[in-house]
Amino acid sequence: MIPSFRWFGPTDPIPLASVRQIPGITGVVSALYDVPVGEPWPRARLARLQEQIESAGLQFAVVESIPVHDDIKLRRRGRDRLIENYSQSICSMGELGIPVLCYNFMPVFDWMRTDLAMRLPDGSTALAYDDAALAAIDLSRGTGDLPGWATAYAGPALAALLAAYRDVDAERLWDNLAYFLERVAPVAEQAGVRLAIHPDDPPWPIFGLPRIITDAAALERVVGLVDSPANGVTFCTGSLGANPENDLPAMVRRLGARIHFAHCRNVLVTGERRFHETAHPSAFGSVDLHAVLSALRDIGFTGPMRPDHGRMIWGETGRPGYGLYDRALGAMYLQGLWEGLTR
């Protein structure tokens, strides 16, 4: 397993210095974030920003993520020119020997969330989501206020995004995630690279749009649609977590080697689609992280491991779930919890 912490690049108030002060953290998960998407990633920006991480004495193990443009998703005109660029940016990749690529195909939204910082009887803060919440979002305003999501997309812009999904169903999205997957899953093998799709997040439909990476059945049937060992998934205990009918340890090991990332953190499932992200230790929330850790010591799991989105503790501010004090408990309970299970 390879103890791992997400830093947004450049500009995350988080310094190389301080994620390095967390032992045994030795892999890093970053990004080009400003790169506009669709475009191929530049390899001489991948490359410095590889520099960067290499001379804090770690090492660059996932980028996380190259965005999948929504064309893509939608099967327009133009999708096969968006997917070249994809794949010249995967060959960068393995050009400079940056192993796991975690992606994600949710239409228009990515993770979401309706507070970005519900108080906890402990008097720390933390992400939640609530359906009905959720619910009373008015659209016409745009993206610009939805907590969750970092492109913004003008109320016109984003209804005419959300019409072009109309006509996109589970099993037309399934269709589009099959042509994208059988075009960039054999350059990725060709070059080295792990494709890891991330579950979606929450694990069910938002806005009516279809989300169909959800749970067991749909991760087996993502690694069935190209036969490679490229072709992986990110296991995101919270993700999956939510709902609380998935049974993550099975999961895990019916995945087994097609299991290329693992994100680590816990929720608290508080009703019918409504949960809330605790502490890291399986005491505090739902996911049973000592069992989800013992099926991935049984499959023989060696991929990168981090902690996932923390709370806000000890009066941190900056971007919510991403602070640094709680982000590095966690990756002292899950490597403290690998360390009982391995030896």
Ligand code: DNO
Second form
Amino acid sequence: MIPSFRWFGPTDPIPLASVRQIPGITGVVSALYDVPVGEPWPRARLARLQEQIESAGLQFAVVESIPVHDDIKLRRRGRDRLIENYSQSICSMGELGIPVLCYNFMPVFDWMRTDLAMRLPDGSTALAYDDAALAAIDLSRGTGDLPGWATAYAGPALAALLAAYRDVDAERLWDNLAYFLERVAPVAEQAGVRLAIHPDDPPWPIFGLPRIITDAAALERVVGLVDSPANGVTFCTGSLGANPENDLPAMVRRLGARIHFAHCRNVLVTGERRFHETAHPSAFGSVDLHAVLSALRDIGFTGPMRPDHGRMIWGETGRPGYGLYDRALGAMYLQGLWEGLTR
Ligand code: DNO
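Now show me the form predicted in complex with this ligand, since the one above was the form predicted on its own.
Let's see the whole complex now, leading with the same chain.
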């Protein structure tokens, strides 16, 4: 297992030197965040990012993410050129020896919450989601009021995009994912890059948009779409754990070697489609991380693992979910569990 940490590049207020001081962390998870969605990533820029990471004594373990353009998810004209660009970025990763690519196939939005600073009893704050609160969000003003993801939309553009999805139900989206993977997985295999699809977060449809990467059957279906070791998954305990019906350790055992990356965090499910994030240890949430990591040990997991989101503690402010302190505590907890399980 490669203990890893997400770093948002040179504009991240958390310097790599601080990441390096978290005991055990060797892998960095990063991306070129300012390349417009759909364009190929300039190899020289990716190389520069890698150099920066390596000169801090760390390795560039995962690209998270190269966003998949909505025209690919919508099967619009022009998708072949976009897939071509995507493949070029994968080849650049391969040439530089960056081994894992985390991506997602969620329509329009990436992860979604309804409260970015829910106060927990200990005074810390955490990201929270409540389906009832989501229903009250007015999208006519665009994405401005919502938590961050790759693309921002003004009201009219967002309305047009949402309208385009009216013809794309879950099965159409599956077809479009298959079309994409049939083209990029062979490129990835050839380039020595492992693809790791991220589950939908939360794992159910939002704003009337289909979401398909939600449970065991879906993850097994993904890896079956193209039977290549390069076609794998990111096992995100927080996303999948928001649905109490998901048996996470059983999923790990079924997916086995197709798990290329682990995102580990905890959530407390407090109602139907309602949850908030918590500190990492099993005692605080609905996810039994000891059981998940035991399963990862049993399948011989050797990939990168990162503490996913953290709470805001000790007065820290900054990017919701991505402060330094609680994620560092999470990194230590995960490594402690892992040592206990593997030594
Ligand atoms: C949230 C992250 C996701 C993830 C993408 C992968 O904090 O886990 O935004 O990076 O879904 O494409």
